[in-house]
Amino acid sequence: MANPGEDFSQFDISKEEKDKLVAEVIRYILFKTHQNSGCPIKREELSQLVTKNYRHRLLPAYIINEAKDKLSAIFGYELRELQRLRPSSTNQARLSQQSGVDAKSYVIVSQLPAEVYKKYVEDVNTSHLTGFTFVVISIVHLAGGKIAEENLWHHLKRMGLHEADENHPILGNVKQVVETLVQQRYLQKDKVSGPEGTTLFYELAERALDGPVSERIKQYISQIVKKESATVDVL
């Protein structure tokens, strides 16, 4: 992280210029997070904000770290870096072709205690999307971290959610909501060719594998298992 007392004169910019760049990066992060429903922001995008007027190659990293500190101190957000994962079945040629492309991105995560966030920050109008996210991630988690598209929809249909439903009373276009989870990096898609044709798989991505999220998923699954066990005992 950036040291507040670190000498930035090596970049040949004034304190005012530095502060302006930091503020611009913070505004961009907050705006894009709201505009794109929490989808990760590419490091390249933030770097371009800095390098459009300044060419020092180390300046973007310094400014991003300064923005990270201020987001935490002022807004209570952690700017968390995501290292993009590759699908487990992706072949080496594709890995080589995509290396370095979209490798790093950022999301902001609230540092508030869960009960405080739920009481004062959480938007009740989007809580259904959070619930849906947990359900889908849990299904993939229980499948071993990877599931065929057909099997995922089989489980969702049991809950009344259909792939072709574009006007669900709560979720709207259900297939598009699943696609949003891919864009938000909770899931990643991979096509696998076999004797019977091509199969699309959904696999847990970096945000679903993140420590706090993964732990909450395990607790969620554990609670459901306990409730089902209690029901069986009663019967």
Given for the second form:
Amino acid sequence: MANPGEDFSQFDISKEEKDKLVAEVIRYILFKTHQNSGCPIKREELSQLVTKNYRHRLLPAYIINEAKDKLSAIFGYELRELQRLRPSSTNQARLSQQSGVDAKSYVIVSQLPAEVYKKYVEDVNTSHLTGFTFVVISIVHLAGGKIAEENLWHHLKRMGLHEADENHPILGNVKQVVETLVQQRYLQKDKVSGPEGTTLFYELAERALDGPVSERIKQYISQIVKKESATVDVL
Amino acid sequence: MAVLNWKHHVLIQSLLERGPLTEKEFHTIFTGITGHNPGTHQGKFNDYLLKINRELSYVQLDLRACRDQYDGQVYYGVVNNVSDEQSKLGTKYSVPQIAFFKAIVLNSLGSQSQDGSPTIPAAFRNFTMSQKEKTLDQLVQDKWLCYTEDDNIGVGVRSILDLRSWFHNAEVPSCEVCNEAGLKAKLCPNEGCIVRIHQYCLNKRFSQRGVIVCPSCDTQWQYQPPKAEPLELEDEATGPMQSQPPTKLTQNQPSLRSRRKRQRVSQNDDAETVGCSSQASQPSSDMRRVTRSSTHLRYGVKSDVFEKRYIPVDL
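Alongside the form predicted on its own that was just displayed, please also present the structure of the form predicted in complex with its partner chain.
Once more the chain from above appears, this time first in line as the rest of the complex follows.
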């Protein structure tokens, strides 16, 4: 029983209405996450659930915050906010015109300690995808955060993963899985025009650059390479 | 002050991430995180579940247990209680895939279902064989459907957990003992009597009372206690099958054909069994794996028969 009536009285809704909205937002997050396999959900989509029926300007933010608290209390999930990035090449062009806030999006992340998660919660049927995600992100990371498409496939080929392979025994359509990483915002695509025409680059996107994720990736890479993590950045 | 702690969260998240879990798996998790075995600490276990459900009710979800209709095993899962705009998003299946699933389930309910012919979306008409196979595999993997020992397709644990109200609306008769939908249940030998009871409910009652008497018409039921030893692993070529009226879902294959004939012949003797699979011994998970891989082969062999089975049914 946190704050008493004041919180929602400023919004002119009852406690039941508030609870209903919060529940709707949480359900939306859970079901949508399942449907799109963990692709980030735009803040706009959540706000719309509120503004559909209620007009108070500050209500969406309040409801989303409440939903964040409840998700953590009931499920042990953190509603992690990601700032949507633009690819670095277009960023340069935009520097002169810093528009408003770039779109925020959300993913849910378990708050359980890693060993506990691994022991009881992790679905072993999807670990191959997690493994693949890690491999691809590491390659891009080691390439300095950005890599040409051709180079990426060159490295993947060394592990037996081919761009044209649609029937890999574990991953199926390999190119499709890489596409999924783009949709999940671990990577983003960027077309760069060069002397030979446009080249497609893959760049780390907000999900891979997120603090805790980025840290752990560096740790794992350094474990594999057996050097100190400080030196991993220097490439 | 937080009501639920990380232990509750582990239980909830494990079901959300991994799907429905067997009682054994779920209990193992509980023992692992609390140090207490639910078998010996039933009260504590129930306490946890109660607390979890109180919180989950805020978002109209429920942590529930149910029995697999084919082997009586208990499963736990987190279930959605309310069908609203948000929950309609909660599926990765496309419209034709869902129509396909619905047709299979209604088929397996057979004449028990009052549902008229389902409206068939146009997209379903273009559903190819391989799409149907893929959908079937996915549905089994997600536990909406299951493969049964005699290589039929049965209603899976997920469906039993989630679709309770749907079965009720489709007027599937309930088991007299446990009041859950009697999807795979035995009929009373008295032909005029509509009572039905699950095999595992029969087992329980027999062990309590030593005899089974129909609660409605007082006829005595012939009852066979389950065999103590599991039968040897059966593959599709061998194995005596207790007869079953084969549903439209039975896959066909040269070696199976003789089996089906046997089924049809002895159908009259064992007419009290209803449902879409036979009742063999405790299936081990290995057996399921055997069945699954062999089933894949079968699709290739008799694809035209398969095709006929899955055309949307004018029930």
